[in-house]
Amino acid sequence: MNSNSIRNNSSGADKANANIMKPSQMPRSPMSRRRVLALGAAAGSLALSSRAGAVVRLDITQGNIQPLPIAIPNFIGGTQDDDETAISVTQVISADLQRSGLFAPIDPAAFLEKIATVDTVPNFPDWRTINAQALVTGRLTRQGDGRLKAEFRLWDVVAGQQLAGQQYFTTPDNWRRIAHIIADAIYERITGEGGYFDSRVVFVDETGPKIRRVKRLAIMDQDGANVRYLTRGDELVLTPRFSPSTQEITYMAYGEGDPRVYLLNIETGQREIVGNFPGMSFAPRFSPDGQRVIMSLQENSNSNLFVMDLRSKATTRLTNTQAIDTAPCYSPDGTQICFESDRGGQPQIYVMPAVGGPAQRISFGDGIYSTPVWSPSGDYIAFTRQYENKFAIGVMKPDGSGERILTEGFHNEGPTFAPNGRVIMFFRDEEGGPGPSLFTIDIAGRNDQKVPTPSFASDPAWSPLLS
């Protein structure tokens, strides 16, 4: 699907909101710093006014956050066709505010008043009777060149004011993107964070016996839907990783001989072999402009990380070390990476500059520390961590402190961050469990959920925005 397909009428929210108001409708209002509802880091805090002068906190780092009650009731569609699909924007939208743990859809039972038009100003007392404090209200319709149109507002129930309207036109085969999309403007304009919703993750899918297990690529919307497979099967796949510009990957594949790391570009199913590698064990990672890999290679009994430039081929070494130096991944500013060693005795996570040069150590916990990945915001650095018999995945600063556990168990591994740096995919085993399955969780260690997926699944590795 191509990410330019969908095209946002406007160039800015004022500009957006004109698009679609109609003269008599009240002007935008700007949110005051104190009503926004703003997500912060596990230092951070929740915040929304629940009346003038009032702020409510909820205290993320406490585990105890209340979702925001947001009523969105079923878009308005010009046809009956439109109607459906306008059913199904809805729905996708509070799916995806829902499994974000920050908002609490209202059951449409619930509601009030009928929404008719997105022209005219909501029955504010209505929804504050059910507790709404956010309104979302859309309308799809068909235009004469066939494509679809989408529009949506966003109110603040409480003040009565609009926050953002925008519309959108594509193709009708597009419309669980335009949602994807809704649901970003939305989680951004209350939130104040970027959103997610409107990406993909590629993974690694198993079916089969786990002695003859077949291993797929495939892709798929960051909400289960829509997969597909981008290799057959006849080779083992492993540690996709996506390129931070492109809609490119890299992955290993284990085929007749050694090892070979390839380039697939996801749009084309164009393939390019980058190199075979013997005694690799992880797939490269992508510099922040794409114009890199960085990579772990043996040689004997120790590994060293080098980088290649994927235009010359050529690769420069990083470090030159007796010990074993894997999983490297790039800070998103390029300056610096984080990787795996075992110099200190036994694997844990190191820090060094991206042009080589001293590495400083920065986990110190019990057990083995190892698959680390740099969060898109720079803040953490997630991690696997294996001790006391169990498999843990974790958050870190950069500079080592503020470790913190987000779940724990038999088999957890593979963290990859979602575009916003707040929720990370990893794939969890079961002890005596059938195979590997995915899971979200969010940086504060809340919303511990399951990903659907067709058969089992491993190794995921999350997509920039795709708009």
Contents of the next structure:
Amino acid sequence: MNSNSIRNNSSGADKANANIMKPSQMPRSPMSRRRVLALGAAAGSLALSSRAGAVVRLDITQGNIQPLPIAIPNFIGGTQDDDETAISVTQVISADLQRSGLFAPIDPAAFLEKIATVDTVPNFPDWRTINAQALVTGRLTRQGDGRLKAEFRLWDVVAGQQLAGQQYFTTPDNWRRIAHIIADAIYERITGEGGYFDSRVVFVDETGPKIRRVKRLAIMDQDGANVRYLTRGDELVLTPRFSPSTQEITYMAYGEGDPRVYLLNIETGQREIVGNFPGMSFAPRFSPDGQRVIMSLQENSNSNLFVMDLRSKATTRLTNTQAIDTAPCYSPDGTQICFESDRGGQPQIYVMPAVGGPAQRISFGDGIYSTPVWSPSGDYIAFTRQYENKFAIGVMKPDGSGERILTEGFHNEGPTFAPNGRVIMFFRDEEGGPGPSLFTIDIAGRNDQKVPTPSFASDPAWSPLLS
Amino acid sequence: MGLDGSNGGTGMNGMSIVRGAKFAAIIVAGLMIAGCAKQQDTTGMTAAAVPGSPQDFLVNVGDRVFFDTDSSDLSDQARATLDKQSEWLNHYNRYNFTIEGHADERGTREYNLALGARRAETVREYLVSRGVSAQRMRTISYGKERPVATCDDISCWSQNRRAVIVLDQSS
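Now that the form predicted on its own has been shown, please provide the structure of the form predicted in complex with its partner chain.
Expanding to the full complex; the earlier chain stays at the top.
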């Protein structure tokens, strides 16, 4: 693989169709996320512009959030053949919103009005009666060229007005992505924050007994759907991380010779070694521009941080300590690096300039701090904390202030932020349990939820938004 | 509390004895079963290790040393084992070998990789100081990925904090 193929693959709308299993069969139809539904022109009587100051709005910066009651009747099939897909899309949207903890989809059995079209204004009193605050209506229609058209409208039931309306075109096998994109649009319009449903997670799938665990790289949608395996399990793989383009991952594997950091193109399946270091290289992570990989390199008893430019292949040493420096992660603007180091005796979190230089310790709570990861918006660093033989996931501000433990137990490790920075995924092992699973929790410590995976799972890394 | 598990508190001597006893018990059991099942064919059942064989190294020298929590320091017990190892390795110098460094599960993934490497390196340096040629050895860290004991308590964790000499069978 060369850097040209990276740039080519990361350009344009092809990202939407990433499918490493059958790359040759992948259609290349574009899917626009921002195409505003042109119903205003098609149906003039529906000129219900969304005014500022809508009543329905969820302030998720508040401490105690009541999930917003939302009605999501099944989308209408434009033709009879579309009915099944329309129902599936509706279910995925509803599940996304429910799992966020911010929405409470209303049982469809309570609905009074049957939505038969998206082209007319719903009967708001019917929806107010069942205490819905928001209503989503939508339609899926197979086009003459085989594409799928998805339309939806988000209604403010209390104010009796439209909040959003958009349409999207894609290939039918992309129906799940359409659902996630619509769920993101609803989430964004109601909360004012960016969404995160149209994203993926790369993780390590674990099978077999603990003393002979087989680990495979796997990728799935953030809701656990569409699991695909990227390696066969014949070699040990650890700590996969997404590139910003979502086309590549970097990870550590035990192949021939020393265990090292690799780069894998998930569309083509091509892989290459990152850097030509003597000894073990590990704990890789991409820079925010995707042009560099930062990692640890073992040097005798010590481990230091290095960065490699993926185009020039030039490597630069960033630290030179008689200690273990590892788990590096860039700030989203690329100017700083957080990492863990035991230079002070036991592992703590440090921040230093991205080019190296003096490092400031930022973790000063009780216990050992490790696996720091910077939030996409830059406001928090999440970490694993070990204290009194418990493992916790927490967040602190990049200056070390405002520390907050989100969950604590026998073993919680390896946080990764959702693209909007509001949710963290990590892996958890119960005491005496057979193996780890993935969980999500929001950055206030609410809404602790298991993520479905086919078997044991660890080392999750959340992708950026796919579009 | 510790990075890769709490120390048992009884020190490494007790742990080694327990392990040794367990190992002996397994061998005896194996012989008894074999003795019942097979009366004629005893090939492959040589419990008494041939001097200079990998089995000899395993049974009569010991292939591993143990470490305290989040430590790569060598205990007296570990030094004694390494002294025997270096003597054996110097005598049977046809063997190349790998030093595997391991950590227990009570640490985070990346740090444990580095900690395992540090433990393997400590053993490497010690063996070199006892005259074993550095050319014959390579090191590898498995972090917490290859536990030998999985019972989720302190006694198990201490068995996993180890460095193991694996002889290259082809050498």
